[in-house]
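Here's a solo chain for you in structure tokens, the form predicted on its own.
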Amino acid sequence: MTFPATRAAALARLDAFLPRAGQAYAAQRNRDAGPDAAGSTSRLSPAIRRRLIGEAEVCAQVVAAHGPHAAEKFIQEVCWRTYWVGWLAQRPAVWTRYTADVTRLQGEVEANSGLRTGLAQAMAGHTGIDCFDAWVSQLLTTGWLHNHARMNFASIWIFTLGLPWQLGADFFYRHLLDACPASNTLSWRWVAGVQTLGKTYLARADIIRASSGGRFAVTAPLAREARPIADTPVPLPIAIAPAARADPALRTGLFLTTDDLSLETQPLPPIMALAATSRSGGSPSALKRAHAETALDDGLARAAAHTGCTAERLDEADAITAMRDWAARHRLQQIVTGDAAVGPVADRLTALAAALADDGVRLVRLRRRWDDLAWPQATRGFFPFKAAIPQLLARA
């Protein structure tokens, strides 16, 4: 099981999957035949997560190949990720609360031997639940799980094993190659019943057996009731700030993060310097970090060819100081980078903008047209957002 880590490989994977992205995808997308079987899904999600390839170009090619009706299910799956990002961008307090919960719960793990033992067994795949333990092994060795496996994994983690959903989301975030702060966190919240209050997802042995083609016996008892989980009310959405614009008259540097590695496909002012750090937030697994590093190397190489600048890798241990020194060396007046709505990269960009401002340097977070059009539509549930997808495709 491989996942494209360069733009060229992502485009090739899209081209190879196109014949199956229409009615065949709609019919087979819920089948999870395992890591060694031919996939019913495109496995493009890690490349889309890093913006090696964009949602707009993926959707455009699938619609061109199959038409909007036959392509509808595939397009919706791509748009679910966009929806989650837009939803969380308008409710950043949900992300802040989640990260605080993870820190608090990690402290509780140290003090609670029962929780510590249960968590260790779950993360090692030693629970005795055949499907769950197999999914842990697959996650650790490939960095990916089918969407149905993710939902059932989360449900078993929360309701059968009785573990905090926040620690499960953190476990996924450290290992899934395609985990983004929005889709990962909010999907776990949905399974737990705190995203849409009162609506939980309860894993069932018969559905797991059917969707996996009978690979799992699932003889261990699964929870038959979803215990209610207390949580604070979902905050009302706040307006997304208008997209920033670069000033073409200013001496400009280009800074890449692992949230957007194809900035050369966007309108850019003249670029005088190019740099990146490899920090991606959290404590990623060695597999996830290696995938991100390969993608970053590819993004830097393409950006260097596009701008004519030599790519520089800055010290990630003290990224703000390294960025200020880099800006001073190149006499930069503004630095452009890809926008990040919420999450570790967004948090670091906010801190970086404040530090650079003290030096008189602007940090401009370039937002893609797809995001600018889609995020404001994510004010409520997915179904109202889904109604706006045809217009989004036409305009983007």
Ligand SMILES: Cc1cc2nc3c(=O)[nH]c(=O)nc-3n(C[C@H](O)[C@H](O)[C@H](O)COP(=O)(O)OP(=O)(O)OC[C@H]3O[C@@H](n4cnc5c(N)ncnc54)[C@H](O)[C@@H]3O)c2cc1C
The other form holds:
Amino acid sequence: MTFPATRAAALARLDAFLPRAGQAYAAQRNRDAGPDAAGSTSRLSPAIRRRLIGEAEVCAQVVAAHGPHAAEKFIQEVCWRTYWVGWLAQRPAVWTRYTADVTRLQGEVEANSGLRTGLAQAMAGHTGIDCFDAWVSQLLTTGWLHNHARMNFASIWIFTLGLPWQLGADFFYRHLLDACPASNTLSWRWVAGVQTLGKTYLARADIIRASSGGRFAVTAPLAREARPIADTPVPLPIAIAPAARADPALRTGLFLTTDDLSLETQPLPPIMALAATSRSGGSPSALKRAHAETALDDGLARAAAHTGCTAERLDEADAITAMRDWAARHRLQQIVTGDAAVGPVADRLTALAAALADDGVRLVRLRRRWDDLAWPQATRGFFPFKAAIPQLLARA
Ligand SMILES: Cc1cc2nc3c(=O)[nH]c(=O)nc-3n(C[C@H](O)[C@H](O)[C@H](O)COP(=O)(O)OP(=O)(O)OC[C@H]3O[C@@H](n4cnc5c(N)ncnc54)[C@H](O)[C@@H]3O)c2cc1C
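Structure of the form predicted in complex with the ligand, please, following the form predicted on its own?
Below is the entire complex, every chain and molecule, led by the chain shown above.
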């Protein structure tokens, strides 16, 4: 099982998947025949997550191939990620609280031998629950799981194994090649029943057997009820700041992050210098790190060809100093980069912007039109957001 780590590979994957993105996708997308079988879904998520390929171009191609009606289900799934990102962008405290919970729970693991053993068995795939142990192995070796596997994995982790959802989300985040602060955290919250009040997702053996094409027997008992999990109320949404605009009159550098690796497809001012760092936070697995490095190299090569600048890799360990030096060396007055809503890259951009402002350099986070149009719609549930999708497709 391989995942596109370059834009060319992502476009080729989309091209190959296009014939199956219409009614076939709607009918078969919940089937998970296993890592070695032909997939019922696109397996484009690592490429979309890093924006080797953008949502607008993916959706445009699928609509062109199938028409808006047959393409509807696939488009909706692409929009789930957009919705989650927009929802979290308006409630960044949910992410901050989640990261604080992970740190606190890691401390509790040290002190609690029962929790430590349970966690170690789950993360090693030694629980005796056949599907769960196989999914751990697949996650560690490929960095990807089918959506149904993720839902059932999370449910078993929380309700059968009795482990904190935050540590499961962190385990996923470290290993998934598509790890997305919004989709991952909010999907785990949804399974746990703290995202949509009164709704939990309880894994069932018969459904796992059916969706996996009988690969798993699932004889070990699974939790029969979802125990309620306490959570603090979700904060009220805050308005998303208007998208920043680059000033074409300023001497400008382009800074790439692993959150947006096809900025050359977007409108850019004249670029005088090009740089990147690859760090995206947390402790990624070796597989995830290697995927990010390949994607970043590819993004830099395309940006270099587009701008005519030589690509520089800045020191990850002290990115702020490296960035200030880079800006000074090239006498930059402005640095443009892809916008990141919430998560480690967004946090780093906020810190970089403050440091650069002290030197009189603007950091401009270029928001894609897709995000600009869609994020403010994610104020409530997915269903009102879904109603705005036709307009989003037409305008983006
Ligand atoms: C517990 C849990 C954690 C998850 N963590 C992530 C994550 O970190 N990053 C991530 O991109 N997705 C996450 N998902 C959503 C979903 O499982 C993956 O996006 C999907 O499995 C990717 O496979 P695909 O590219 O073949 O999807 P396809 O079915 O081909 O869908 C096309 C694209 O739509 C998006 N998409 C599809 N389904 C969903 C969904 N349910 N929610 C959000 N976006 C979706 C993805 O970008 C995907 O590439 C998670 C789901 C669960 C239940």
